[in-house]
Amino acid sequence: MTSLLSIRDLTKQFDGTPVLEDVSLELAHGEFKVIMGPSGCGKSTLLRCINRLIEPTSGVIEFNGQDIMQASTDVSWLRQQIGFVFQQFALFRHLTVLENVSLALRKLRGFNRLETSTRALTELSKFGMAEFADKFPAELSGGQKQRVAIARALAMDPQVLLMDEPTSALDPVKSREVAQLLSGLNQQGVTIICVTHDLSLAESLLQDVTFVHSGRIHAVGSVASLAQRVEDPVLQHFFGHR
């Protein structure tokens, strides 16, 4: 069966310096892929390459069998299919919660005002945020902002949800809530790629992780199994002091 997302030999350089080198991975429908690694290893760059926020230097990215690196690719369409929840949430400060979730529905999907509000409120309700519809981002906690950002992405009905460091602004209690939230979404059929350096989050998700080091995929396995690979100094430095 064809993968939903197929990445082959992906390389990204900035001013001649490689940030990603020959990265290859496959993502199936309904899969939950966790990508881990230290800060600066290329994890976030990989996510941004997947939905063309950053242009790769070389390599192939196929989505539903279509080469999305072609110049003819409709990037606006692609970003509707591959939703992105940014590390700092990227909510518009001058818009209310409802307006933040509604904006892309109107601009990209062409929904009328009633359709937009109905769909936006439906998504916000799933995350307990409908009562905050008239609030502005500055009035929300970090966890609340994140739920709005996820609702905004899911309102577009994407086939894949990309999560960039979802617990970076949260305390340990909220981090556990994020793990439950993401696991619940995946159980409902949402395909997810989650980038994180949070070991507690990775263990809570109960998924094998793809470990990235210096722009390359270094290892794949559970957090526990990678921590036990005492012969590998790279893995021991990251996982061995939990």
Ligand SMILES: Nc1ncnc2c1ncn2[C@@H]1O[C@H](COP(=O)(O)OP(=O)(O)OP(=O)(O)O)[C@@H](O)[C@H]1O
Given for the second form:
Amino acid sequence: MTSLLSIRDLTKQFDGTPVLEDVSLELAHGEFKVIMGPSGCGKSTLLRCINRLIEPTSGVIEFNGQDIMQASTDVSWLRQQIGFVFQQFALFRHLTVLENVSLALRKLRGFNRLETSTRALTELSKFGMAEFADKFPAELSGGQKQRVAIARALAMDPQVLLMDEPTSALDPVKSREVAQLLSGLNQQGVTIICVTHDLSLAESLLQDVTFVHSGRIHAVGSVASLAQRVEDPVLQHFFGHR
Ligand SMILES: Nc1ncnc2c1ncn2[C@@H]1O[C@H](COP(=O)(O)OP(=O)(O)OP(=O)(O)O)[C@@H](O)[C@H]1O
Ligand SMILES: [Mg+2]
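Since the structure above is the form predicted alone, I would like to see how the form predicted in complex with the named molecule looks, so please show that one next.
Full assembly next; the chain just shown is listed first.
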């Protein structure tokens, strides 16, 4: 079976400085992939390449077997298929919760006003946020903003959800809650790539971790198995002080 997403030998340089080097990974339908690594190792850059917010230097990214780097790729279509929840959620401050979720439905999916608000409210209510529909982002807590950002991404009915540091704007005890939310979505069939440097989140997700170091995939395994690799100074440095 072809992968939903296939990344091969992906390289990205910023001003000649390599940030991603020969990154290859496959994502199957329904998979939940957790990508970990220290700050600055290239995690956000990798996600941004996948939905073409930045152009890779070399390599191939295929989505459902189709090369997405082709000039002919419809980027709006691609971003409907690949939902992205940003590190800082990136809600529009001057729009209400409902308007935040509605905007792309109207602009990218061409829904009319009624379809849009029905769809947006349905998605918000799945995350317990319908009663906040008329609030502005500044009136929400970090966890509430995050749920709005996830609802906004899922309202587009994407084939895969990219999550960038879902706990970075939340207090540490929220990790387990976020883990439950994401695991629940995955059990409902949502394919997810979750990028994080939050060890407690990675541990609560109970998935194998793809560990990135200096722009390369360094190791793959459970948090416990990576932490036990005492001969590996990179892994020891990251996992050793648990
Ligand atoms: N637009 C850019 N121009 C130049 N350098 C960049 C750009 N974006 C990222 N970088 C550099 O690329 C490296 C990787 O950045 P990236 O944001 O991908 O890291 P990250 O793993 O997501 O880190 P964090 O865990 O802190 O979010 C960093 O050294 C960063 O300074
Ligand atoms: Mg990042």
